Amino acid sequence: MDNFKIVLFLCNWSPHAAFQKLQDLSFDIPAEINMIRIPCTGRISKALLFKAFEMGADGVALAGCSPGTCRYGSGTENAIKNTQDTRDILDIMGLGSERMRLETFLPDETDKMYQFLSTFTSDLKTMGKTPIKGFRSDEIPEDPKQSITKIIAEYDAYACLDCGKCTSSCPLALSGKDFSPRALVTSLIEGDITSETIKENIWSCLTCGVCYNRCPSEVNFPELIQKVRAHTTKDITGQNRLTHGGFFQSLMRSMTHSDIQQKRWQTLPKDIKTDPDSKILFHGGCAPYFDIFFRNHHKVENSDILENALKLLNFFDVTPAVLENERCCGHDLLWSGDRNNFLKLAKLNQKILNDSGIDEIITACPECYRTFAHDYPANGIDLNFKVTHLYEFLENEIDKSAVTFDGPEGRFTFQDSCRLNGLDEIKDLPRKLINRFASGNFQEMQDSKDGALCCGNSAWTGCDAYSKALQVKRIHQAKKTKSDFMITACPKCRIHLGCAMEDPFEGGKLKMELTDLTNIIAEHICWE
């Protein structure tokens, strides 16, 4: 028989009193149940709840006070949003939002308790276990100084000529973080991987590109760093530089199991056409995670992006197919260091996408494009299809159809990709665009294109005082324009530009529209 396991985060003030009371009585509390005492089930994150079904657990419970009750004011309002947002996760996960409840009570509530522990238990069994079995590491660690010398010959970081372009031209560095990526491959050549200083520098990179760019003996900094990384990621360093608890690695580490049958493509409006049995592919990513993680923050709505893209592709007569069980590409595992979990879910998609029949997979996203086409293949991940990014598909039936644009109106600049910035055969494709639909009313920011200034965070990884400065700096470049809004190539920079806006210390200066270029595009295109 099947063993169910439960994780029963309980408050220490009113439900601990009525569960000890369950114990005092000797009721027979269901053995699935293992209970965690918390100080206040408002402090119990997205990420930690999630991380519970990760590790293998079949359902999760927050027993929490009585709405007014709560000894810390609004602990009982967060673990209400939390637990609905991780409902919500769930649910498009396929794993059911009824695996995870939260109930409140009094200290007298004992009957109460018992009732719900006894009922999410029955229901738990019937609805059966997870796919998720419980995440473990087949890793064979490796000597890391042995693996960092590799590494270093790999990318000849010995070439370095000591110049300092790299770091002068860093926008981390120019953020005003003692930060130097020369001095950091010279480290990393000496030997020295255990510092606190090189730990931390591993980690606070931004793999933006700016200094590859820069780099007169072509060192690949960003990916030497990618790689570095998946020889420190046990570190606790690592582990402290995941921001968001380490959520979205959470939950693409969950999608490597392939039992896994999410439910990606609800909501579409009944206005756009898709065809299972189409030759194309459309890959919308992870933004609709990324908005429902961050609804009660500051409400990102980056599902916009991918509805208006499939609009797009029915607007030049394309009826693509969508999966309903689409995976992460794994862009965020790779440059976290965790890659051997990137590589058990791109296998995964190299099945499930090569035995799709499909002749060509287009997305909207920087990352995923850079993943499917480029990290796969260097990774030994082949793909039998075609990888587009929306914007190639776009340049090239816009050049050779009869459209125009009817707007946009008002004054706006753009905030660069790293991904697209990174890759030859597409950077130039977002100003070409633009271009198009412009009429005197595009402004560039200070630093633009090769130079453009990062959003300050990459793959869920170096958040921080730092790269808050780099964020408002980039914002304020963005005012100096005069510009009404900001237009965006990535769902990722939507979100951390729209975060800095709301510094508490700024106030409302920060304040811009953010759009991205897929959306504008989308509202303002037309026949002739």
Given for the second form:
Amino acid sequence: MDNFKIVLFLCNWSPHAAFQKLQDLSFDIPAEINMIRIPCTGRISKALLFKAFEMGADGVALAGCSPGTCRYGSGTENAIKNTQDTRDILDIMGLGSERMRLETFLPDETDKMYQFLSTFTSDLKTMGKTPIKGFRSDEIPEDPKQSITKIIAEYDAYACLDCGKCTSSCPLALSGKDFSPRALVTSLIEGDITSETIKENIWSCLTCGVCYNRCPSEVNFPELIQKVRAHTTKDITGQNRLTHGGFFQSLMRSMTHSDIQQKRWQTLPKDIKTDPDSKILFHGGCAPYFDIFFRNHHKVENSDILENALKLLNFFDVTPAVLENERCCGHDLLWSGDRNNFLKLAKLNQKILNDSGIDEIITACPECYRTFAHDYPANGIDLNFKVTHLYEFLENEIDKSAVTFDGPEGRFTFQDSCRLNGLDEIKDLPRKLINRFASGNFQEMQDSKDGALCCGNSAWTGCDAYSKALQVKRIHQAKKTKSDFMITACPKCRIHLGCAMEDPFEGGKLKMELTDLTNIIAEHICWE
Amino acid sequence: MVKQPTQSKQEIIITGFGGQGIVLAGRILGMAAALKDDKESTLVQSYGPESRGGACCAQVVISDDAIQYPYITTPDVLVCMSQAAYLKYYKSVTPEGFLLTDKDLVKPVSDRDCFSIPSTRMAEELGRKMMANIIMIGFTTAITQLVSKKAAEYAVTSSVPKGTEEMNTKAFNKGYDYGKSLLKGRAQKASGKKRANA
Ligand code: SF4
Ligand code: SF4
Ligand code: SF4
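Form predicted alone done; form predicted together with its partner chain now:
Below is the whole assembly, all chains and molecules, this chain first.
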């Protein structure tokens, strides 16, 4: 059993003293252990912990200082939380929480250190190698300049009139950021893709599409950006612009490995009916991972959307299949520039789903819907089944059914989802559904529909003070409607806007209930 | 809850106010039974001041055997498309019969079980208020199974003006689906599943 890879993050203080003594006394430290000395375990984020697994580690150990002895106060406490979150994520991933361990030490606990390391190593050997085989870096195209010229032609950016309508409507520019889509298009046409404008701006765009709706030359800005990001070179990479240390991209890249066996639906309530032989597959999306990742931050709960979507399918007599080993659709990889791994993931999904014999996939996630229905075919990945958004299913069923709504009470407003707004077949559906129960309690925000302000982040890239300002502006707009809650149509809107509500400067002033449309429908729909 | 029409003779009253297409609805039901379901049928229609917006009434008898007498006093199926019509007739329907109403036009005054559908509102949504009667036929077909769906659809398309067949078939199916769904919902409720989220 050679080439096992175990990463040991060893805190510089107590654990290091214990470890050094092991070395001094020539203890037989397992050869598989790669020790990395760090200043404090509390600084090893979930992104770093998971990065090791993404790169093929079979196990990761954190050795910190005993509670109360952390030199920086809260290090051990943070490490405990990060470890717990990472372990739970490893469980859903199917890697197993036991591959990640945290132990705390006093400087003289040499034996304990030895025990810890040897037990961990032997336990890992019993578990076997990780199913993640080898690191998948994002490869760079040979001649980025050449490809960018092609992209500009494809999206007809040469037709730009330099009118500036895009910049004057861009929510990011309007929130004060020194960012100009017009200038970006101009620099792209000039062809110097290493220019400062491009380097900086290509990763700032939220790909929300407001400018596309305004542009007289119909330059499809979001897709232009998506393509250009995939063709940037190392020196203008967006790696440092990824939010949360690139954790989510790591997670998604890990799913490109065919051997992983996730356990996504373990906590599904018993009263929800599914059927493995169904011709209809419900695709949940990555909300369960997000929920764990953010549970100590602002208590995001988006798994309820998945459960409620399934309840609604059951309500209308559909007993769908769910896939325990469901993979991410790849949306965030595609939009954050990692086209190669997006394609790997998409091809894997294509094979698994096309071979599964389903007729239809239903999803409640705008990104999954868009990616399966539009971006897969646009990238040559054809699926042999129908892709349906839950809202299409619901509108169709409710329209012909004797159902009614016993609520909700209170007033509400709606946060548009940029991914749904970009699709003609779906963009009107959320409001159509809302109208079915609204009965005069619905109020639009100042900017809505084609001009709606987005939630301030996209594909886990470029979250900064300006996206925060944008989010705060949006919440103020919602508050102005005097609504009791804001209805969302995308789990990410709920995450990012919920995050902004934690703003320490504004205190509780931004607090407002965020509820997903699927949840409201599921809670209030009933038979006549 | 759902009763199959077991008797060999079914008596139906469709009633509302003039201009709602009440008589046409009666004729379509009778036609469906006679032309496609191999039954006998009669239709008695009320004209007069009623066609100017007053109460309007179609009496239809559908039977396996020859019909001796076409007038009805105690209908097995009563379809009401106005409050006045409802008030006038609702007591006459047989205890095991069906009472069907337009949900927005009739506010029930008794707790006698009735099946209601917002047929006028649905017709407006489809773009033609005129089609409420066709929606009602679809609904009646689904709830009562007086005539087969095929027969009713045939009778609808052969009775409506040329060029409007498709639209009317859509209206018919809208009412039919709603009826089916109402029955399904009642069954779900009876088994304790009224809501998506218990
Ligand atoms: S897509 Fe949105 S964020 Fe990007 S430039 Fe256009 S308006 Fe601005
Ligand atoms: S709105 Fe369109 S045409 Fe005008 S500057 Fe922007 S990209 Fe160019
Ligand atoms: S808004 Fe909050 S949750 Fe969203 S990317 Fe930024 S920091 Fe993360």
